[in-house]
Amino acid sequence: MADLRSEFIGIKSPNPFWLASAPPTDKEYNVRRAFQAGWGGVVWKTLGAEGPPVVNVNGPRYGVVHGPDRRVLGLNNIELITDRPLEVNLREIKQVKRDYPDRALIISLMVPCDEDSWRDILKRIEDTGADGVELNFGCPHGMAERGMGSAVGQVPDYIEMVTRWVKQYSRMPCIVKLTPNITDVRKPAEAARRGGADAVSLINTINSITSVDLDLFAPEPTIDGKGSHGGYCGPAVKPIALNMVAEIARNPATAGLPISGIGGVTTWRDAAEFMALGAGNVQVCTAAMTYGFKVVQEMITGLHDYLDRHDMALSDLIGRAVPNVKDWQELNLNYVTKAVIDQEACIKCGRCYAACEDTSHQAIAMKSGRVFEVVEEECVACNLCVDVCPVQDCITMRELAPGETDLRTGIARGDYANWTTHPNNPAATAAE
C-alpha cells in the first residue's frame, strides 16, 4: 500500500491532509476530534495580539450557494479571527501538541503590520511546541478594514517586510497564506520568497456576497437587517485555486517554492489534482464543515488506492502535471477532435442538440425517432455536448489521426504547430 506519510518544509505528518485555519480548528476539543478522525495536521484558527478579544457577530455567520440537490457548493463566511483569549489558545495548543507529537500543528497569526506586534506574538507562541506558523495575509473581511489580512496580502512590499520580521524573530518554519483577491498571485508569492518564507499556502477566501434577501433587501447572512461582504470558499472556488497554485508552481521566480493547496478540496481526487499541480499537501475547511471530520477517511483511502493503481509514490504525484500547463499560444493548433455519440448509451434527452443548435455550431442533427448524430462538417470540437450530457461517456471526443482530413476545413491534420508559428499570426509571418 502506498505510503502517505508527508514531510512538508520539514514538518512531518502521517498524511498530507491538514485542516485549514477556520472555525473547525478554533479550540482544543475540535482539534483533538480531528486528530482522532485521522487528519494529518491542523492549522489552528488565527490568533491575534493579546488584549481585548476580537468581537464576532452574534447572528448568522455563513451564507451559502446550493446546487440543485442542496449540496453545498460554496460558503460565505463573515466570521473574524478567534475571539477566544490568546492565553487560552496557547495553553490548548501546547496540550494538544504534547498529546499528538506525530501530527502537524501550525499556528495561524494575524496582528497589526508593525515590527513590535509581530515580535511580541512570536515570543508568546515560542514554547507551545507548534511545528510552524502561517501568516494570514488573506482574510478579506473585518480584519482587512483594520489594515490586516488581505490588506497586507495585496501589497507585495508588506508581505516581504512582515515575512522578514517573522524569520528574524522566530525559529519556526513560516508559511505565508496568500489572498486570491489580487490580479496576479505570482507577485505576492515572489515577495514571500524574497522575505524568506519557507512555503506559501493558497487560496484564502474570495471576497464575495453570495445572495441577497429579496424581502429585507440586504446581503445574506443578514445581521439586524444589514449584511456585509465576506470570504467565499468551498467546491466552487476550486478552479480558481488550482489555477493560482499552478501559476506559482510554473513561474520561474517561484518554482520550487513549497505550496500548501487550499480551496474546495472535498475528495481525494481534488487533493490529487492540487498535488499534481505542485502542492506538497492540502488544507481542508468547507468539506469538514459540511460532512464532519471523518470525511478525511475517504480522502486517505481514495489517495491510497489511486497511488497503488498507478504504482506511484506520493512524491511522484507532486508537480507531475506542471510541465503540461502551458500558455494558450503554446497549444497545438493542428490537434483536431470530433464529437462521437454512443447511440446505445444515449437516453434521447436532447440536451446536446439544444446546446449545440442554440448556442454553438449546429453540429448535432436530430433525426427521426430522436436519434442525435454529429455533423462532422460543422463540429469544431468545442466539447460543450460532452459537458451538458447527463450520461457519462455517452459523448466522447475522437482524435483525428495524422494526415486525416478535417471535414469542416478540408485540411489534413498536420504536425504540431502553435500560434507562434501559425500563418494567421502576423508576427509569425513577419518573422519568416
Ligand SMILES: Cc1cc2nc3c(=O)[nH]c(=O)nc-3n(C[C@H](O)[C@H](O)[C@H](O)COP(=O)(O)O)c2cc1C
Given for the second form:
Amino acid sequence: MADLRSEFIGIKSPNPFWLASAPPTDKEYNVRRAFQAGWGGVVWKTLGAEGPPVVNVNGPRYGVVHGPDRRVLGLNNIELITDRPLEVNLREIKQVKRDYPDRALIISLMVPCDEDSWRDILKRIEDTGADGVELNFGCPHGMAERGMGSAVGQVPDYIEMVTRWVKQYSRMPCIVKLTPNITDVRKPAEAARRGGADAVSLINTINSITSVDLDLFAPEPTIDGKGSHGGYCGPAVKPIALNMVAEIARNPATAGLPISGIGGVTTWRDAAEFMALGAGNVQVCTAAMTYGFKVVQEMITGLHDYLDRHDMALSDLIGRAVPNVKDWQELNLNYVTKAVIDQEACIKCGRCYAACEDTSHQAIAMKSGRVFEVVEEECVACNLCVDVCPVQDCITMRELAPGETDLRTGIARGDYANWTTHPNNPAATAAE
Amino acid sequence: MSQATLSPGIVPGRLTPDELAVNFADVAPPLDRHEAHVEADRCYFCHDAPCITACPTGIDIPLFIRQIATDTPDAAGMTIFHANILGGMCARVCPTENLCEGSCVRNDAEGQPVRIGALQRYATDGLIADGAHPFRRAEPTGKRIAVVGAGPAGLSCAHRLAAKGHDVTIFDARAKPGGLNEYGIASYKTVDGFAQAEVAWLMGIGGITMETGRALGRDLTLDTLRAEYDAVFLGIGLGAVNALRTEGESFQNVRDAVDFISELRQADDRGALPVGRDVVVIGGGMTAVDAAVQAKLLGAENVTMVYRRSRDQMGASEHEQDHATSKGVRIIHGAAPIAVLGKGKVEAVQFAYTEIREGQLHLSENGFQLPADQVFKAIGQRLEAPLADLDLAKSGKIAVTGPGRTSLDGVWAGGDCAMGGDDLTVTAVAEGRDAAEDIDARLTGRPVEIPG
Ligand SMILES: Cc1cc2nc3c(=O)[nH]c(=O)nc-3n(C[C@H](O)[C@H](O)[C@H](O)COP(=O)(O)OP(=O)(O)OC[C@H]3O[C@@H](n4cnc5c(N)ncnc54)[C@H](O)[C@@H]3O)c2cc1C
Ligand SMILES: Cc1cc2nc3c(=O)[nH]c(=O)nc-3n(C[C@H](O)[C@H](O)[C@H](O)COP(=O)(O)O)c2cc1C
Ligand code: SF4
Ligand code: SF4
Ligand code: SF4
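The form predicted alone done, now the form predicted in complex with the ligand:
Full complex below, order starting with the chain above.
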C-alpha cells in the first residue's frame, strides 16, 4: 500500500488531507472528532486579536447552489472569523495538540494590519504547541470591510509587509492564505514569497451572491430583508482554484513555493488533481460541512488505490501535471480528434444531437430509429457531445493517426505545429 | 378467514368496512413535492423525446418535467392540458409502461423509466383542485356543435371546440357524464369522485351544455342533429358486449364484467355489493383484470382469470397482470370456455386448452373444470347499434378517414367507437381533440393547431 504520510513545509501528518479553517475546526469538540475520523491535520478556525470577539449574524449565514437531487454544488457564507474568546480557543488548541501529537495543527490568524497587533497575537499563540500559522488574507466579507482579510490579500505590498512581521516575530512555519478575489493570483503569491512565507494556501472563498429571494427581492441568505455578498466555496469553485494553483506552480517567480490546495475538494480524485498541479497537500471545508468528517475515509482509500495502481509514491504525484500546463498558443494545432459514439452504450436520448446541432457544428446526424451518428466532415472535435452525454464513456474522441486525412478540412494530420507559426497568425508572418 | 369470506354463493358483506376501505384506496397515491422533485431530476430532457412520440396526445413530457423541477407545477399542468385536457385522468389510468414510460431512455440506461405518469398527476392535481378553469374561450363564432357521448373522446372534443369559441351541446345516454371514466375504470385508480370533479372542472371553460339521459337512436336521431347543428361528433364508445356463445351462458350469475364494474363504481356502500366465493373471469383485457381484481378486493376467496391466448397477447398490460396476481388473482393462459355447467345457476365452467395451428386457434382434447358460483364475461365490447347511413370498418367500428371524418358530411367520430388506435382513454382524448381541430378548420377556415 502506498504511503500517504505527508510532510508539508516540515509539518508532518499521517495523510495530506487537512480540514480548512472554517466552522468544522472552530472548537476542540469538533477537531477531536475530525482527528478520530482520520483527518491528517486541521487549520483551526481563524483567531482574531485579543478583546471582545466578533459577532456573527443571527439569521441564516449560508446560501447554496444545488445540482440534481439537491446535491450541494456550491455554498456561500457570510460567517466571520471565530466568535469565541481567544483564551478559550488557545486553551483548546493546546489540549488537542497534546493529545494528537502526530496530527498537523495550524492556527489561522487575522488581526488588524499593524505591527503591534501581529506581534501580540504571535506571542499569545507561542506556547500552544501548534505546528504553524496560516495568515487569513482571504475572507471576502465583513472582515474585509474592517481592513482585514481580503482587503489585505488584494494588496501585494500589505501581504509582503505582514508576512515579514510574522517571520520576524515567530519561528513557526508560515502559510499565507490567498484570496481569489483578484485579477492575477501570481502577484499576491510573489508578494508572500518576498515576505518570507514558507507556503501559500488557496483559495479562500470567492465573492458571490448565490441566489435572490424572488418574494423578498433580496440576496440569499437574507437577513431581515437584506443580504450582502458572501464567500463561495464547494465543488463549483474547484476549477477556479485548480487554475490558480497551476498559475502559481508554473510561474517562474513562485515555482517551488509549497502550495496547500483548497477549493471544492470533495473526493480523492479532486485531491489528486490539486496535487498533480503542484499542491503539496489539500484542505477541505465544504465537503466536511456537507457530509461530515467521515468523507476523509473515501479520500484516503481512493488515493491509496490510485497511487498503487500507478505504482507511484505520493511525492511522485505532486506537481506531475505542471509541465503540461501551457499557454494556448503552445497547443498542437495538428492534433486532430473526432467524436465516436458507441452504439451499444447509447440510450438514444439525443442530447448530443441537440448540443451539436444548436452549437454551430451540426456534426451529429439523427437517423431513423433514433440512431445518432457523428458526421466526421463536420466534427470540429469540440467534445461538447461527450460532456452532455448522460452515459459515461459512450462518446469518446478518436485521435487521427499521423497522415490520416481530417474529413472536415481535407488536410492530412501533420506534425506538431502551434499558433506561433501558423500562417493565419499576423504575428507569425511579421516575424518572418 | 372469516365466515363471511367463506360463505358459498353470491353474498354481500364478505369484508368489513375497514378492510374494504383499505382495498379500494388509491392504488398509486400522489407524489409529494420532494418525491416529485427527486423524480423530475431524473429526466434527461431528451431531444425529440421518444416519450412524447409514444404519447397518443403528444404531451411535451420533458418540458413539463422541467417545469416541475423548477418548482412551477401549474405551468407543468398547463403544458399537459394544452395537449390533453383529461391529463388528470390519463395520469391515473394510462398503461404507461406501454406508452411514454415504455419508451423512456432511462429503460436502456438503468432499467427504470422516469415515472412520467406519477409526475403528470403531480402537475395536474393542483390546477384541478384549484377549481378555477385555466383556459379562456376565444371570441364566439356563433357555430353550434353537437357532441354525442360524454366520455373522454366527447369531453376532449367539446372542450377544444368551446375553447375555439363554438357553442357545444353534449348528449349522453347515461345519468352522469364521463363515460367509462365514471362507469368503467377500476375504482382504486380514480378515487374520491375524481371523474366527476374532472368533468366539472373541464366544463368550467363555459360554452358547453351537458344533456344527460339523452340517447342517440332513442331520444335523438343523427338526421335531426345534422339538421340542427353545424357539425356532429360521435364519441359513443362501445356499448354492447360480445357473447361467449357457449352452452349455459344464460345461466343465473353469468354476467357481463362491465355491468359488475359499473355497479361497483356507482355503489355508495361496497359492503352491500354481493360477490361470489369462487369467481371465474373470462377474458384477457383491462376489463377482465379490473373485474377479477375488484371481485377479489370485495372478498371473493378464489378468483381465476382465463384467457384463450398466450400471456403476451393479453390486452391487459404486464403491469396490470402483475397487479392482479399480487392481489391474489390466478391467471390461466391458453384455455377457452366450452361450457358453463350447472342447473339454472352456474356451478362450474369447463375449459379446453387451446393450440395455435397454422396461425389459427384450435381447442385441444385436454381441459379442466373450475368451480364457479359467479362468472364474468369480458371478451370484448362492440358498437351497440348500427348507426344508419354510417359506413363501418371491418372491425365493426365507425369508419373514419383523417381526423375522425365519417362517411357522412358534417359528422365526425372518435374514441372507442371509431376505427383505429387502441381502446384507451388517452387515445379517445387525442381523437376527440383532433376531430375538434378539423371541425373548427372546416367551419372557420382557421389553420389546425395541435400542441405537442
Ligand atoms: C372496465 C374497463 C377498464 C378500463 N380501464 C382502462 C384503463 O385503465 N386505462 C385506459 O387507458 N383505458 C381503460 N379502458 C378503456 C377506456 O375506458 C376507453 O378506451 C375510453 O373510455 C373510451 O372513451 P370514449 O369516449 O370513446 O368512450 P366511453 O368512455 O365509452 O364513453 C362513451 C359515452 O357515450 C355514451 N353513449 C353511448 N351510446 C350512446 C348513445 N346512443 N347516445 C348517447 N350517448 C351514448 C355513453 O353513455 C358514454 O358516456 C377501460 C375500459 C373498460 C371497459
Ligand atoms: C462557513 C465558512 C467559514 C469559513 N471561515 C473561514 C475562516 O475563518 N478562515 C479562513 O481562512 N477560511 C474560512 N473559510 C474558507 C475555507 O477555509 C476554504 O478556504 C473555502 O471554503 C474553500 O474550500 P472548500 O471548497 O473545501 O469549502 C470559511 C468557509 C466557510 C464555508
Ligand atoms: S465533438 Fe463537437 S463537433 Fe464533434 S460531434 Fe461532438 S459536439 Fe459535434
Ligand atoms: S447523448 Fe449519448 S446516450 Fe444520448 S443519444 Fe447521444 S450518444 Fe446516445
Ligand atoms: S424519454 Fe425519459 S428521460 Fe427522456 S425526456 Fe422522456 S421522460 Fe425524460
